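Consider the single chain below, provided in structure tokens and representing the form predicted on its own.
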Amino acid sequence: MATIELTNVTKRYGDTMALSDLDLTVRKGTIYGFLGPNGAGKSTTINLLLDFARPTAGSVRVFGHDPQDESRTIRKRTGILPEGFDLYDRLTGRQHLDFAIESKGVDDDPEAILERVGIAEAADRKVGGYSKGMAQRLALGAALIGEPELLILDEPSTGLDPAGARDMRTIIREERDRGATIFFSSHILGQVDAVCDRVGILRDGALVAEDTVEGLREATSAKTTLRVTVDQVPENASEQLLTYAGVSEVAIEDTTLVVSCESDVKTTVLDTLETEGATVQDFTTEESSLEELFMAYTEGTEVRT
């Protein structure tokens, strides 16, 4: 079952094309990371889901409902952490949550929410004295009110220190495990790599890639770094390894060869060294990072199909 469905969605602002024939499906109970450079259309997509903007063409569905006709129904079932949210400096953290709980018509315990997001000790302090990270935790707590079926999180780790980011990832997983769908955008790629079931990459208003992180890695020309330690480096090892189409670079560090290659050539590299008389004592591989994959897709680096 899909929580979010966009079909052939186009959005124009005057002469500017923000989204172009976007098809996007987010399945119920998954964590979906939505990536893209500034101006790619991420915020526009979120605005369409919440009826803060309307498509020029195409269909938007959330829980099977059209946001244009049933935005209240959708928002009642959705928790939102927007980027650039505003808080009331004169209200305490508890008062913020009390207001949000009343607005949603639920009976959540504000103390429990504040404890969960790690700011229970600041419950009765005015928000004007909160740090940026504390304010971010409070806004996340507000998004969790009412056990929403969908969480829309726009840059949820903004302002968080490493411990706060770790807590945020834990909460996201817990929400997924209870059956919620999480849709979040982030420019901090490590956060996406750590928690997402699927990732979509947006470029110039179009979805240019969508898969698991591992699937994206396998589909690009991004390289694997293979470090091989041998008893002795065979003569002309570099020249011979570079004859293989999947090998782009070879460096020798004492008795270790550092080989940049495509994943399916790793075995060939090891076999060649042993055929040439070397004994492989150890080897490790370093897969391309999500940041490298992101650059491959958003800067037009070659992508295998």
Given for the second form:
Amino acid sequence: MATIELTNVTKRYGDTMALSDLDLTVRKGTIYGFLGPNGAGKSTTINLLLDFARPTAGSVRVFGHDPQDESRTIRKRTGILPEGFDLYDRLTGRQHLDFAIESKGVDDDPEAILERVGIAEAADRKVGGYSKGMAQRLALGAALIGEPELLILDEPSTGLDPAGARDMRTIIREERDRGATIFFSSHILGQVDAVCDRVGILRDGALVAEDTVEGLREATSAKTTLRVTVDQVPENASEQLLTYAGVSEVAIEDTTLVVSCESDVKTTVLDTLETEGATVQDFTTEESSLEELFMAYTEGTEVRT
Amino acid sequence: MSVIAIAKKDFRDAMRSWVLIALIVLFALFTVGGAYISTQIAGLLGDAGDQPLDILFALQTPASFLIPIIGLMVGYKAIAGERESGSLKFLLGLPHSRRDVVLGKVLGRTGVVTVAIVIGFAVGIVAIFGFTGSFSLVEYLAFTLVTLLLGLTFVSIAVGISAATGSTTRAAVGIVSLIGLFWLLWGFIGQLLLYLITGSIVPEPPMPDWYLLYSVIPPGGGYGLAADAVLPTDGQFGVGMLAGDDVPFFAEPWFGFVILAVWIIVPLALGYWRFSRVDL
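Could I have the structure of this protein in the form predicted in complex with the partner chain, to go alongside the form predicted on its own above?
Starting with the chain above, the whole complex follows.
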């Protein structure tokens, strides 16, 4: 069953198109990493889920409810860590959690939550004196209250040091293992690929790729660029190589062949050139990483607000 | 439930603000000052009349001037400030509706103004007792309640403006314009109209009906009438004294509550209407 379902969603702010015809499905019990550069439309998507903003067109459903009509029902079952939020400087960490516990109508123990997010020692200090990372931990703690079925985390690692980011990933996994669905956005691939069951890459308000982390990795590592320098290029080398199913492109620059192919035909390419009478003097391979794929999908985008 | 949780949180938060504490102290100073001056004047005139009422009359001046300002100051950032800083995202990340937020804010901030009024008037009681050796508790309490209503009115106006605007700057411009309108322009325009129509700046009562209506429209006009409704003042606080024998219904004391109710409901409804439709 889909916990989150967006169908043909468009969101325009004045003349700016923030989302165009976005389709997105997040299945129950999975960790979905919503990846994209700043300004791609990640926060806009999350704002639509929370009814902080309303779509220009299309349908948004969370647990099958429309956020515009049943926002409270959705938020009762959801823990939210928003992006660019602020807390109440004059209240303590414990007072924030007390308020969140009362708001959700549950009876969680603030102490245990503070312990879990690692700020137990700052419980009774005013939040105005917290660092960015501590505020982030406190807000995560508030999101965890009441064992929500869905966690929506917008750029959760903001302001966290590496240890904090690791704690965050641990908590995300624990919550998934408890049965929660987790939808979180990030502009940094490294935060996503370690924990996500599924990844969607957003660019310019549209989903440009969606797969499991392994799927994306396979798709990319399959693509190899092989550069072979030979003493002389055999006459029909190009035609010969293109007969192999794994070879997609051959370009010849002087005595260098640039072959785009799948990883497992690399040796076949080299063997063929030798058989055709060329002597291989040098060769390099360039495997594209997931990081490069991400860059390829997302670079060149303009930063929009 | 949600409204109460927000109101409690908001009250706790706002009570820790230094600006608010300064306003409470200022108001307490004014009530003591008002009590002192009025007892001195009463003493000088050898007035053996209704002293407690005279003192309330003296307190009405600081109250009708300062309570609106305190209400507006306490309320104008209530929602716009949270939108600006981003704490509204935390608040609405919890299962509260936008209506809960508006109502919770009005309650919480009214609680804050109530603290200011209760402290100010408690200090006033002590001062009056010190100066005169007596005071009338029942009348004092009635006057306090009506003043609380005035506080609620201005908190509602301020929260309404705060809900309608996305920035504290615009909300501040809104409340300053309102203060300018009701404290400076309204009276001036009224006098001007009176002069143009009757040919006299200070005509003898009874005043024309249109002028009475004009005078009771601002929240302060409603406050004066409402005070007359609960105190044996003979229409001294409101416009009753200015009317002739045939007092129009809108110059009768009970109408003060209608005026205040309109000023509580309409700005809030408009502010909420705008706030409920906007992208945050």
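Since the model is a prediction, treat every value here as computed from it, not as a measurement. By rigid core we mean the largest C-alpha set that fits within 1.5 Å across both forms. Residue numbers count along the first chain shown, from 1.
A movement of the C-alpha atom of residue 70 falling short of 2 angstroms is seen between these two forms when the two forms are aligned on their rigid core. The Cα position of residue 259 differs by 2 Å or more between these two forms after fitting on the rigid core. Annotation for residue 278: C-alpha shift of 2 angstroms or more between these two forms, rigid core superposed.
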